[in-house]
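What follows is one chain in C-alpha coordinates, specifically the form predicted alone.
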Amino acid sequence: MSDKMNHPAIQAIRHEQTYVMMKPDGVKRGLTGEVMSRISKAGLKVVALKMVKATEDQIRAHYPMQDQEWVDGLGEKGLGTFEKLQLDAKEFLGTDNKSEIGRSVAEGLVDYMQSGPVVCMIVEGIGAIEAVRKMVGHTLPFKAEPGTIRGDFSVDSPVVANVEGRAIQNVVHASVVADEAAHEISIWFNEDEVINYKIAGEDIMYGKIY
(Lines of atoms letter the chains of each structure in order from A and count residues from 1; the text may use other names and numbers.)
(Lines give C-alpha, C1' and ligand atoms only; values in the text may rest on other atoms or scores of the structure.)
(Ligands and ions follow the chains in the order given, each with its own letter.)
Protein backbone atom coordinates (compact mmCIF):
# COMPACT_ATOMS: atom_id res chain seq x y z
CA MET A 1 0.00 0.00 0.00
CA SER A 2 1.43 3.41 -0.96
CA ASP A 3 2.19 6.10 1.59
CA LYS A 4 -0.71 8.10 0.20
CA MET A 5 -3.12 5.24 0.90
CA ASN A 6 -1.77 5.07 4.45
CA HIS A 7 -2.50 8.76 5.00
CA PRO A 8 -4.77 9.21 8.05
CA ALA A 9 -7.32 11.20 6.03
CA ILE A 10 -7.64 8.41 3.43
CA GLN A 11 -7.83 5.72 6.10
CA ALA A 12 -10.54 7.72 7.88
CA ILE A 13 -12.61 7.73 4.67
CA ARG A 14 -12.04 4.02 4.03
CA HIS A 15 -12.93 3.03 7.58
CA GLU A 16 -15.58 5.60 8.40
CA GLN A 17 -18.05 4.38 11.02
CA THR A 18 -21.68 5.26 11.57
CA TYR A 19 -24.33 4.22 14.06
CA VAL A 20 -27.44 2.43 12.84
CA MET A 21 -30.32 1.34 15.06
CA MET A 22 -33.36 -0.72 14.22
CA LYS A 23 -36.18 0.95 16.09
CA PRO A 24 -38.81 -1.09 17.96
CA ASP A 25 -41.26 -1.10 15.05
CA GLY A 26 -38.55 -2.33 12.65
CA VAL A 27 -37.54 -5.10 15.03
CA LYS A 28 -41.12 -6.19 15.70
CA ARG A 29 -41.82 -6.30 11.95
CA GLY A 30 -38.81 -8.55 11.33
CA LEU A 31 -36.97 -6.04 9.13
CA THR A 32 -33.56 -6.28 10.79
CA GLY A 33 -32.29 -8.90 8.35
CA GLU A 34 -33.53 -6.87 5.36
CA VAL A 35 -31.71 -3.76 6.55
CA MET A 36 -28.49 -5.65 7.29
CA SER A 37 -28.68 -7.30 3.88
CA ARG A 38 -28.91 -3.90 2.15
CA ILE A 39 -25.96 -2.63 4.17
CA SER A 40 -23.87 -5.67 3.21
CA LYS A 41 -24.84 -5.56 -0.46
CA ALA A 42 -23.73 -1.93 -0.63
CA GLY A 43 -20.21 -3.02 0.36
CA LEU A 44 -20.38 -1.81 3.96
CA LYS A 45 -19.84 -4.07 6.95
CA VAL A 46 -21.34 -4.37 10.42
CA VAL A 47 -18.46 -4.34 12.92
CA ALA A 48 -20.56 -4.36 16.10
CA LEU A 49 -24.06 -5.71 16.70
CA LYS A 50 -26.40 -6.31 19.63
CA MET A 51 -30.05 -6.29 20.66
CA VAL A 52 -30.91 -4.33 23.80
CA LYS A 53 -33.88 -3.03 25.73
CA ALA A 54 -33.02 0.66 25.78
CA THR A 55 -33.09 2.49 29.10
CA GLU A 56 -34.61 5.93 29.50
CA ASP A 57 -31.16 7.35 30.28
CA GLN A 58 -29.73 5.93 27.03
CA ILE A 59 -32.55 7.42 24.99
CA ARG A 60 -32.28 10.83 26.62
CA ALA A 61 -28.53 10.76 25.97
CA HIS A 62 -29.06 9.63 22.37
CA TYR A 63 -31.43 12.47 21.50
CA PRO A 64 -30.46 16.09 22.39
CA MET A 65 -33.42 16.46 24.74
CA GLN A 66 -31.86 19.42 26.58
CA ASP A 67 -31.23 21.39 23.38
CA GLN A 68 -34.14 23.82 23.15
CA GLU A 69 -33.34 24.60 19.52
CA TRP A 70 -33.66 20.90 18.68
CA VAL A 71 -36.93 20.65 20.63
CA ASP A 72 -38.30 23.74 18.88
CA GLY A 73 -37.25 22.25 15.55
CA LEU A 74 -39.41 19.21 16.25
CA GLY A 75 -42.30 21.54 16.98
CA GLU A 76 -41.75 23.56 13.82
CA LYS A 77 -41.72 20.40 11.72
CA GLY A 78 -44.97 19.33 13.33
CA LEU A 79 -46.62 22.68 12.74
CA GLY A 80 -45.43 22.64 9.14
CA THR A 81 -47.19 19.36 8.41
CA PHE A 82 -50.47 20.71 9.80
CA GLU A 83 -50.14 23.91 7.77
CA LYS A 84 -49.44 21.94 4.61
CA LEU A 85 -52.73 20.09 5.08
CA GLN A 86 -54.49 23.37 6.01
CA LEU A 87 -55.32 22.04 9.46
CA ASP A 88 -55.38 24.05 12.68
CA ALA A 89 -52.77 22.50 14.97
CA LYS A 90 -54.38 24.12 18.03
CA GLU A 91 -57.68 22.39 17.29
CA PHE A 92 -56.05 18.96 17.28
CA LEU A 93 -53.16 19.38 19.72
CA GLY A 94 -54.54 22.02 22.07
CA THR A 95 -51.63 24.36 21.28
CA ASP A 96 -49.77 25.91 18.38
CA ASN A 97 -46.68 26.69 20.45
CA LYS A 98 -43.66 25.08 18.80
CA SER A 99 -41.86 24.50 22.10
CA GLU A 100 -44.83 22.72 23.67
CA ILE A 101 -45.39 20.60 20.58
CA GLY A 102 -41.68 19.83 20.32
CA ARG A 103 -41.47 18.74 23.94
CA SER A 104 -44.48 16.47 23.46
CA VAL A 105 -42.82 14.88 20.41
CA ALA A 106 -39.55 14.44 22.33
CA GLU A 107 -41.29 12.69 25.23
CA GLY A 108 -43.13 10.52 22.71
CA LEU A 109 -39.75 9.43 21.38
CA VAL A 110 -38.75 8.23 24.84
CA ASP A 111 -41.90 6.09 25.09
CA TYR A 112 -41.54 4.80 21.54
CA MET A 113 -37.91 3.76 21.91
CA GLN A 114 -38.76 1.83 25.09
CA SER A 115 -41.76 0.05 23.56
CA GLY A 116 -39.65 -2.94 22.48
CA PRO A 117 -36.09 -4.07 21.84
CA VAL A 118 -33.77 -2.20 19.50
CA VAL A 119 -30.92 -3.60 17.42
CA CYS A 120 -27.76 -1.50 17.59
CA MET A 121 -25.09 -1.59 14.87
CA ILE A 122 -21.82 0.07 14.02
CA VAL A 123 -21.44 0.09 10.25
CA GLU A 124 -18.07 0.69 8.62
CA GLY A 125 -16.89 1.43 5.11
CA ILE A 126 -16.08 4.12 2.56
CA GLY A 127 -18.28 7.14 3.28
CA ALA A 128 -20.45 5.00 5.55
CA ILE A 129 -22.37 7.91 7.10
CA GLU A 130 -23.66 9.38 3.85
CA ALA A 131 -24.08 5.97 2.23
CA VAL A 132 -26.36 4.72 4.99
CA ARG A 133 -28.32 7.98 5.13
CA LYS A 134 -29.12 7.65 1.42
CA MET A 135 -30.06 4.02 1.95
CA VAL A 136 -32.37 4.84 4.87
CA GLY A 137 -34.22 7.73 3.20
CA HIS A 138 -36.01 10.81 4.52
CA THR A 139 -36.96 10.91 8.21
CA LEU A 140 -40.61 11.50 7.30
CA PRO A 141 -41.80 8.30 5.63
CA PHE A 142 -44.13 10.05 3.17
CA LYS A 143 -41.13 11.97 1.82
CA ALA A 144 -38.84 8.93 1.54
CA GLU A 145 -38.13 7.80 -2.02
CA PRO A 146 -39.07 4.30 -3.22
CA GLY A 147 -36.03 2.06 -2.96
CA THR A 148 -34.98 3.51 0.39
CA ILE A 149 -35.68 1.58 3.58
CA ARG A 150 -38.24 4.05 4.86
CA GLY A 151 -39.73 4.54 1.41
CA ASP A 152 -40.25 0.79 1.02
CA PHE A 153 -41.31 -0.13 4.55
CA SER A 154 -42.90 2.87 6.23
CA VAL A 155 -45.93 5.03 5.46
CA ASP A 156 -46.54 6.80 8.78
CA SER A 157 -47.88 10.37 8.93
CA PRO A 158 -46.50 13.02 11.30
CA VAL A 159 -49.97 14.59 11.58
CA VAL A 160 -51.59 11.31 12.61
CA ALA A 161 -48.68 10.57 14.96
CA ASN A 162 -48.98 13.99 16.64
CA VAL A 163 -52.75 13.70 17.06
CA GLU A 164 -52.35 10.20 18.51
CA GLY A 165 -49.64 11.45 20.87
CA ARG A 166 -46.90 9.13 19.63
CA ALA A 167 -43.64 9.23 17.70
CA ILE A 168 -43.43 8.65 13.95
CA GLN A 169 -42.66 4.99 13.33
CA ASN A 170 -39.98 4.98 10.65
CA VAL A 171 -38.18 1.65 11.15
CA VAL A 172 -34.55 2.70 11.54
CA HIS A 173 -32.18 5.41 12.75
CA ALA A 174 -28.86 6.38 11.15
CA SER A 175 -26.37 9.05 12.23
CA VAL A 176 -26.35 12.24 10.16
CA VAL A 177 -22.79 13.55 10.66
CA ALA A 178 -19.47 12.26 12.05
CA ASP A 179 -19.73 13.96 15.46
CA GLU A 180 -23.22 12.55 15.93
CA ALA A 181 -22.05 9.07 14.91
CA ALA A 182 -19.19 9.16 17.43
CA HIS A 183 -21.52 10.38 20.19
CA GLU A 184 -24.13 7.72 19.50
CA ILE A 185 -21.60 4.91 19.22
CA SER A 186 -20.22 5.91 22.64
CA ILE A 187 -23.69 5.60 24.17
CA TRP A 188 -24.53 2.16 22.85
CA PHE A 189 -21.16 0.38 22.56
CA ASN A 190 -17.94 -0.18 24.44
CA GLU A 191 -14.69 -0.16 22.46
CA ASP A 192 -14.12 -3.87 23.05
CA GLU A 193 -17.39 -4.70 21.30
CA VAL A 194 -16.05 -3.62 17.89
CA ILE A 195 -14.63 -6.42 15.73
CA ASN A 196 -12.19 -5.72 12.90
CA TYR A 197 -12.40 -8.18 10.00
CA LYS A 198 -12.36 -8.31 6.22
CA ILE A 199 -15.52 -9.12 4.25
CA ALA A 200 -15.55 -11.33 1.16
CA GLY A 201 -14.93 -9.25 -1.93
CA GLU A 202 -13.50 -6.30 -0.01
CA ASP A 203 -10.39 -6.20 -2.20
CA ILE A 204 -12.57 -6.17 -5.31
CA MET A 205 -14.84 -3.41 -4.04
CA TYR A 206 -12.15 -1.24 -2.50
CA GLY A 207 -8.92 -2.30 -4.20
CA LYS A 208 -7.12 -2.03 -7.53
CA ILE A 209 -7.71 -5.34 -9.28
CA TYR A 210 -6.21 -4.67 -12.75
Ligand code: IDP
Second form
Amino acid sequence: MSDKMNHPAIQAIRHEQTYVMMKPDGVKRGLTGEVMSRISKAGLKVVALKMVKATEDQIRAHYPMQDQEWVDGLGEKGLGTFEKLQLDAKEFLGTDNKSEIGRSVAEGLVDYMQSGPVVCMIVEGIGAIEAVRKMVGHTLPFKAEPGTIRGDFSVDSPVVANVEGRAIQNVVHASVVADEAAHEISIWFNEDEVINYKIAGEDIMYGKIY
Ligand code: IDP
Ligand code: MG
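Beyond the form predicted alone, can we have the form predicted in complex with the ligand?
What follows is the entire complex, opening with the chain shown before.
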Protein backbone atom coordinates (compact mmCIF):
# COMPACT_ATOMS: atom_id res chain seq x y z
CA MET A 1 0.00 0.00 0.00
CA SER A 2 1.31 3.44 -0.90
CA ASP A 3 2.31 5.67 2.05
CA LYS A 4 0.02 8.34 0.68
CA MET A 5 -2.93 6.07 1.53
CA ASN A 6 -2.31 6.97 5.20
CA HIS A 7 -2.54 10.69 4.46
CA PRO A 8 -5.32 12.16 6.69
CA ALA A 9 -7.11 13.62 3.65
CA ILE A 10 -7.24 10.20 1.93
CA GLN A 11 -8.31 8.47 5.14
CA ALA A 12 -11.07 11.08 5.62
CA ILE A 13 -12.47 10.26 2.16
CA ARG A 14 -12.06 6.54 2.79
CA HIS A 15 -13.94 6.69 6.11
CA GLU A 16 -16.55 9.34 5.33
CA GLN A 17 -19.63 8.85 7.51
CA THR A 18 -23.26 9.69 6.92
CA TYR A 19 -26.39 9.35 9.02
CA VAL A 20 -29.23 7.21 7.65
CA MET A 21 -32.56 6.61 9.36
CA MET A 22 -35.42 4.35 8.42
CA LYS A 23 -38.55 6.44 8.99
CA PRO A 24 -41.59 4.89 10.74
CA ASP A 25 -43.36 4.05 7.44
CA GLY A 26 -40.22 2.31 6.16
CA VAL A 27 -39.85 0.29 9.36
CA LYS A 28 -43.55 -0.66 9.49
CA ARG A 29 -43.48 -1.76 5.86
CA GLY A 30 -40.57 -4.10 6.56
CA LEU A 31 -38.17 -2.22 4.28
CA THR A 32 -35.25 -1.94 6.72
CA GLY A 33 -33.55 -5.08 5.39
CA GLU A 34 -34.02 -3.99 1.77
CA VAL A 35 -32.45 -0.58 2.45
CA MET A 36 -29.56 -2.06 4.45
CA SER A 37 -29.00 -4.59 1.70
CA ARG A 38 -28.68 -1.84 -0.93
CA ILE A 39 -26.23 0.06 1.28
CA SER A 40 -24.13 -3.06 1.90
CA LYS A 41 -24.12 -4.19 -1.72
CA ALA A 42 -22.75 -0.78 -2.72
CA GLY A 43 -19.73 -1.55 -0.51
CA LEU A 44 -20.67 0.84 2.26
CA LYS A 45 -20.39 -0.30 5.89
CA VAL A 46 -22.91 0.14 8.70
CA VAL A 47 -20.74 1.05 11.72
CA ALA A 48 -23.57 1.84 14.18
CA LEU A 49 -27.16 0.59 14.30
CA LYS A 50 -30.19 0.71 16.60
CA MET A 51 -34.00 0.87 16.64
CA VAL A 52 -35.51 3.57 18.83
CA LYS A 53 -38.79 5.30 19.49
CA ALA A 54 -37.68 8.87 18.88
CA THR A 55 -38.60 11.58 21.36
CA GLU A 56 -40.01 14.95 20.34
CA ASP A 57 -36.77 16.61 21.53
CA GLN A 58 -34.65 14.31 19.37
CA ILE A 59 -36.73 15.10 16.27
CA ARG A 60 -36.65 18.84 16.95
CA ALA A 61 -32.85 18.64 17.37
CA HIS A 62 -32.42 16.45 14.28
CA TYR A 63 -34.22 18.78 11.85
CA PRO A 64 -33.11 22.44 11.70
CA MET A 65 -36.48 23.64 13.01
CA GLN A 66 -35.13 27.13 13.87
CA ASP A 67 -33.63 27.67 10.41
CA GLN A 68 -36.17 29.89 8.65
CA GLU A 69 -34.63 29.15 5.25
CA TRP A 70 -35.13 25.41 5.76
CA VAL A 71 -38.71 25.98 6.96
CA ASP A 72 -39.46 28.19 3.94
CA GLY A 73 -37.93 25.51 1.70
CA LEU A 74 -40.36 22.95 3.11
CA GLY A 75 -43.21 25.33 2.22
CA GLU A 76 -41.85 26.01 -1.27
CA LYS A 77 -41.54 22.33 -2.23
CA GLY A 78 -45.27 21.87 -1.77
CA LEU A 79 -46.22 25.20 -3.32
CA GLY A 80 -44.34 24.36 -6.53
CA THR A 81 -46.43 21.23 -6.94
CA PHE A 82 -49.70 23.12 -6.33
CA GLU A 83 -48.69 25.61 -9.08
CA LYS A 84 -47.72 22.86 -11.48
CA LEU A 85 -51.13 21.24 -11.06
CA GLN A 86 -52.81 24.67 -11.33
CA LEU A 87 -54.29 24.30 -7.87
CA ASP A 88 -54.82 27.31 -5.61
CA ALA A 89 -52.88 26.59 -2.39
CA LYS A 90 -54.96 29.21 -0.54
CA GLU A 91 -58.17 27.33 -1.32
CA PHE A 92 -56.82 24.03 0.00
CA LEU A 93 -54.45 25.12 2.78
CA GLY A 94 -55.95 28.45 3.84
CA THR A 95 -52.66 30.19 2.95
CA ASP A 96 -50.15 30.43 0.12
CA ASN A 97 -47.39 31.80 2.35
CA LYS A 98 -44.29 29.57 2.16
CA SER A 99 -43.26 30.26 5.78
CA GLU A 100 -46.70 29.38 7.15
CA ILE A 101 -46.95 26.23 5.03
CA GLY A 102 -43.35 25.32 5.91
CA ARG A 103 -44.01 25.69 9.63
CA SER A 104 -47.04 23.44 9.43
CA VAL A 105 -45.06 20.83 7.40
CA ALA A 106 -42.26 20.98 10.00
CA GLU A 107 -44.74 20.32 12.82
CA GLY A 108 -46.23 17.43 10.81
CA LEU A 109 -42.73 16.02 10.51
CA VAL A 110 -42.34 16.00 14.31
CA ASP A 111 -45.52 13.87 14.60
CA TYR A 112 -44.62 11.59 11.67
CA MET A 113 -41.17 10.77 13.02
CA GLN A 114 -42.66 9.79 16.39
CA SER A 115 -45.44 7.67 14.88
CA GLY A 116 -43.48 4.42 15.20
CA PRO A 117 -39.95 3.10 15.60
CA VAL A 118 -37.07 4.46 13.55
CA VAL A 119 -33.89 2.55 12.73
CA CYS A 120 -30.77 4.70 13.07
CA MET A 121 -27.52 3.94 11.25
CA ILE A 122 -24.11 5.43 10.68
CA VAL A 123 -22.89 4.40 7.24
CA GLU A 124 -19.22 4.64 6.31
CA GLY A 125 -17.24 4.47 3.09
CA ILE A 126 -15.85 6.42 0.14
CA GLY A 127 -18.13 9.37 -0.60
CA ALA A 128 -20.77 7.84 1.70
CA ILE A 129 -22.80 11.04 2.06
CA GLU A 130 -23.39 11.62 -1.65
CA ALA A 131 -23.55 7.91 -2.45
CA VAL A 132 -26.39 7.25 0.03
CA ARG A 133 -28.23 10.42 -0.92
CA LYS A 134 -28.20 9.30 -4.57
CA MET A 135 -29.50 5.87 -3.53
CA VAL A 136 -32.27 7.53 -1.51
CA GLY A 137 -33.48 9.78 -4.35
CA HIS A 138 -35.61 12.92 -4.52
CA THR A 139 -37.48 14.14 -1.41
CA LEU A 140 -40.79 14.04 -3.24
CA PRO A 141 -41.58 10.38 -3.98
CA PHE A 142 -43.41 11.08 -7.23
CA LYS A 143 -40.27 12.83 -8.49
CA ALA A 144 -37.82 10.17 -7.26
CA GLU A 145 -36.30 8.11 -10.08
CA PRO A 146 -36.99 4.39 -10.36
CA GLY A 147 -34.02 2.54 -8.92
CA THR A 148 -33.77 4.88 -5.95
CA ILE A 149 -35.22 3.80 -2.60
CA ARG A 150 -37.86 6.53 -2.59
CA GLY A 151 -38.60 5.97 -6.30
CA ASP A 152 -39.03 2.23 -5.87
CA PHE A 153 -40.88 2.18 -2.55
CA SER A 154 -42.96 5.35 -2.20
CA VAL A 155 -45.45 7.37 -4.16
CA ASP A 156 -46.52 10.28 -1.95
CA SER A 157 -47.17 13.86 -3.17
CA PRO A 158 -46.79 17.15 -1.25
CA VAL A 159 -50.23 18.26 -2.43
CA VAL A 160 -51.97 15.23 -0.93
CA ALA A 161 -49.76 15.33 2.19
CA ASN A 162 -50.24 19.06 2.80
CA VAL A 163 -54.00 18.91 2.29
CA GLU A 164 -54.13 15.99 4.76
CA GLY A 165 -51.95 18.04 7.15
CA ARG A 166 -49.18 15.44 7.38
CA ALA A 167 -45.57 15.04 6.31
CA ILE A 168 -44.62 13.24 3.11
CA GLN A 169 -43.93 9.61 3.91
CA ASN A 170 -40.79 8.74 2.02
CA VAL A 171 -39.32 5.67 3.79
CA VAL A 172 -35.86 6.89 4.71
CA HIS A 173 -33.78 9.87 5.79
CA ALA A 174 -30.16 10.54 4.82
CA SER A 175 -27.81 13.48 5.46
CA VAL A 176 -27.08 15.80 2.54
CA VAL A 177 -23.74 17.40 3.51
CA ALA A 178 -20.87 16.76 5.95
CA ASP A 179 -21.97 19.32 8.58
CA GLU A 180 -25.47 17.86 8.60
CA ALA A 181 -24.10 14.31 8.89
CA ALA A 182 -21.88 15.25 11.86
CA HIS A 183 -24.77 17.04 13.57
CA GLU A 184 -27.21 14.17 13.06
CA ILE A 185 -24.72 11.50 14.16
CA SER A 186 -24.19 13.47 17.39
CA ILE A 187 -27.96 13.56 18.05
CA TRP A 188 -28.53 9.80 17.66
CA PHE A 189 -25.30 8.09 18.72
CA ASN A 190 -22.68 8.24 21.45
CA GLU A 191 -19.11 7.69 20.30
CA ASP A 192 -18.92 4.32 22.08
CA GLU A 193 -21.79 3.00 19.94
CA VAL A 194 -19.65 3.10 16.79
CA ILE A 195 -17.93 -0.21 16.04
CA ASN A 196 -14.94 -0.66 13.78
CA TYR A 197 -14.74 -3.94 11.93
CA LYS A 198 -13.82 -5.24 8.52
CA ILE A 199 -16.48 -6.24 6.00
CA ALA A 200 -15.89 -9.21 3.70
CA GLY A 201 -15.65 -7.14 0.53
CA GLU A 202 -13.42 -4.47 2.02
CA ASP A 203 -10.10 -5.58 0.50
CA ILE A 204 -11.71 -6.11 -2.88
CA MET A 205 -13.81 -2.96 -3.04
CA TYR A 206 -11.38 -0.57 -1.37
CA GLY A 207 -8.00 -1.89 -2.49
CA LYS A 208 -5.97 -3.26 -5.39
CA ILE A 209 -7.05 -6.76 -6.30
CA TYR A 210 -4.03 -7.50 -8.47
P1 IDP B 1 -35.02 15.31 2.60
O2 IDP B 1 -35.63 14.34 3.58
O3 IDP B 1 -35.03 14.76 1.18
O4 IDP B 1 -33.65 15.78 3.01
P5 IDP B 1 -36.12 17.87 3.49
O6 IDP B 1 -36.37 19.06 2.63
O7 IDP B 1 -34.99 17.95 4.45
O8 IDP B 1 -35.97 16.59 2.53
O9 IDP B 1 -37.48 17.58 4.26
C10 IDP B 1 -37.52 16.73 5.37
C11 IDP B 1 -38.74 15.87 5.28
O12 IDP B 1 -39.92 16.68 5.38
C13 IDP B 1 -38.95 15.11 3.96
O14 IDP B 1 -38.18 13.94 3.85
C15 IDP B 1 -40.43 14.82 4.01
O16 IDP B 1 -40.74 13.73 4.88
C17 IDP B 1 -40.98 16.11 4.64
N18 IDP B 1 -41.40 17.10 3.62
C19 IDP B 1 -40.60 17.81 2.80
N20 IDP B 1 -41.33 18.63 2.00
C21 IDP B 1 -42.63 18.42 2.33
C22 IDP B 1 -43.87 18.98 1.85
O23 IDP B 1 -43.94 19.83 0.95
N24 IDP B 1 -45.00 18.51 2.44
C25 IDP B 1 -44.99 17.56 3.43
N26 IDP B 1 -43.85 17.04 3.89
C27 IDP B 1 -42.68 17.45 3.35
MG1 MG C 1 -33.05 17.07 4.53
